[in-house]
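Quick heads-up: it's one chain on its own, the form predicted on its own, in structure tokens.
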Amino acid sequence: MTDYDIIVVGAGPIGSTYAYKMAKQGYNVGLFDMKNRIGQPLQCAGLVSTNICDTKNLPKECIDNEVKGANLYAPDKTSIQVEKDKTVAYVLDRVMYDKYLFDRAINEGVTPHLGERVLDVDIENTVIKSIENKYSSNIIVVSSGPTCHTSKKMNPNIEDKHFMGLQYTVRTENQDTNYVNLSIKQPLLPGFLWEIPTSPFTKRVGLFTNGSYKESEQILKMQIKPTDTIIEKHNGLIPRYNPNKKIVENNTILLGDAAGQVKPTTGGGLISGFNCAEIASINTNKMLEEQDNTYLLNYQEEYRKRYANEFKAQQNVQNIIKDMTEDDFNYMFKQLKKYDVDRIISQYGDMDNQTPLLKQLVKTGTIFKLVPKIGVRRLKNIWKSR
């Protein structure tokens, strides 16, 4: 006899959401997390597109701010502004939001195990081991973040790679809360800097990069104005998408950051994670109803079908960006202004689905005017998965 129908390892937003969905269908779910306080420390920029509304997972009280566009800055400070005539993104109180999703799961009947670190997931026997106990289940869902040991078990020949994220919460002077600021710095490529207003007098200043911590911290500190006050500092790892990564073995699946289900260009994983939690919940329900674990493989295939082309296109964009120089970016931004590309970006740009914009830029020939040094063939193939 098993202790649970389903065990979920990791009570972040994606793990909690999946646990809630399964408990809502009547399953006995145990939710484990090594932390005693959900949502802390903050490890996310908290900016998410309004597409999150489609997942039906966001209460209004968790929204700190709404933005309608972005200011993009080249290394020489040449800038363009892209925007829509309505809200395009929400700035979330991620601590409150993570706690809301966790509490929702518990209120639906999920059994919490906070402060109980899972030391091992026995994939063959569908058992987890903590310091003092063992727990068995029919299905184990591992959503424990980018340094997941179960991922390494499933993929012994794949080295998990990560970007580093650094962020400060800052008290600042009165600011425009309608726009986020994104800046290019050569040492951070293919990453970038961001300033996200959370209120008229507070913002999140951060970056993600493949560079060193020391150099990145120096760059981040240079973004802080003399009149700014740093309230909190945060850092964490952002998983890199790997199309070859296996996320199902026996009756154990990976979900969210543990599965690398994040956008390569920005490291954002909330919406893709929520969508994958929905795919996983549908297929694990079928698996339990029919006692046929081929449905778990369906989860893996449906996830790849939905995201493989988009994520691969974003990876290809990253590969182009990391080879560009500051002069390339300065030239490109001047061309963006010259040919009014901000209008095209405003019309076709989408934080989550970037291939429509890429294809439009190629279709109109605009992209070849931006950075002539990049080969035509390479640009035309940026959205191809192979």
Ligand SMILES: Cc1cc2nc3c(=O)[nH]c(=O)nc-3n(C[C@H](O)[C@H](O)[C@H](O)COP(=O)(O)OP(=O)(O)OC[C@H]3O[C@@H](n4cnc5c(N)ncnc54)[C@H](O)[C@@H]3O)c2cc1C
Contents of the next structure:
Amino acid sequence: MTDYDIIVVGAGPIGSTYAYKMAKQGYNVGLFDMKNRIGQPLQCAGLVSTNICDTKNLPKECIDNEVKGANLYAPDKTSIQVEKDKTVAYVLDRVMYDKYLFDRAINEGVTPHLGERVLDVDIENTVIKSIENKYSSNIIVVSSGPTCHTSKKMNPNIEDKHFMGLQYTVRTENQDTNYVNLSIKQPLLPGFLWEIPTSPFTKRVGLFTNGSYKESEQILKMQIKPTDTIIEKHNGLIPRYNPNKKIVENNTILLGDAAGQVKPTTGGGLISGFNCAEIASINTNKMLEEQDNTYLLNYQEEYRKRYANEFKAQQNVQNIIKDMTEDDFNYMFKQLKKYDVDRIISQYGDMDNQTPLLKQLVKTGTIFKLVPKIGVRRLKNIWKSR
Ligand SMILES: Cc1cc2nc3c(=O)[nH]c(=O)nc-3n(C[C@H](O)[C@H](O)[C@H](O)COP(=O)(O)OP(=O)(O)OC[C@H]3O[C@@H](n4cnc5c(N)ncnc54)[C@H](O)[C@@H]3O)c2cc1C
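Could the form predicted in complex with the named molecule be given as well, to go with the form predicted on its own?
Once more the chain from above appears, this time first in line as the rest of the complex follows.
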């Protein structure tokens, strides 16, 4: 007799969503988090495309702002504006949102274990150990975020790599709330800077990068105007996608950031994580119904089928841009303006799936006018996966 049908380690947005889905199907679920206050501290810019509506996972009260486009800035401040005539993304109150997803799971019958850090996941026996207790289950779902011991256990030969995210919540002067601002700075590549309005008078100013903390913090501070006031500072890690990472072993699976299910170019992990929680819920339900754990391998396979090509294409883009200089970007932005590429980006750009835009730029030959120094073959191979 086990303590639970399913144990979920980590009550972030993805773990809570998965736990809710399984409790809704009648399973006995235990949800563990080392924190006492879910969602805090904030470690997210909270920007998600409207595709989140497909996940049926977003109540209106968690939306701070809606944006319809972005201003993109080259290092010399040459800029282009891309937009659609409707809302393209929501800016979320991430603290409220994480709490909403957690409460929804508990209201569905999930048993909470807050303030209970999981010290070890015993993959062989499907048992977890916290400081004081041991709990057993039929399945363990590990959604404990970017630094995950179980991931290391499952993948002893793979080093989990991360980008660093730094962000300030800032009080500012009256601003246009319709656009986010994204800026390129060479030391941050392949990361970038963002300014995301949360209201007419507040915004999140942040960056993600592979570079040094000190230099990145300097760059971030330079973004803050003398008239702005920093209200809060946050930082966090963003996992780097690894196509070879194993996310299933025996009756244990990794989910969300713990599985590296994050878009490489933007570091966004909410929508892909929710979609993977859905894939996991379907396959873990089948496993429990039919007592056949090969369904867990289907979870891994279906996740790869859905995301491997897109994530690999995004990584290929990153590999190209990380070697570009500020002059390359300044030139590229001037070309973007000259050839009206903002129109193509506005039409084909999608925050979650970037291959349609890349294919269109290659098909029309536009991309070769933008970045002439880059080998044609490298560009053509951008979305090839393996
Ligand atoms: C600066 C920054 C900005 C970002 N901006 C965006 C954005 O704009 N849009 C977007 O889509 N994504 C963004 N992301 C990524 C997004 O925040 C993550 O993809 C998302 O939070 C992943 O959710 P998760 O549930 O997998 O993990 P997490 O949110 O990391 O939750 C993991 C939970 O597990 C708990 N935990 C960890 N270890 C243990 C343990 N041993 N025992 C018990 N509990 C444990 C933690 O306390 C935590 O509550 C950003 C990330 C950062 C760092």
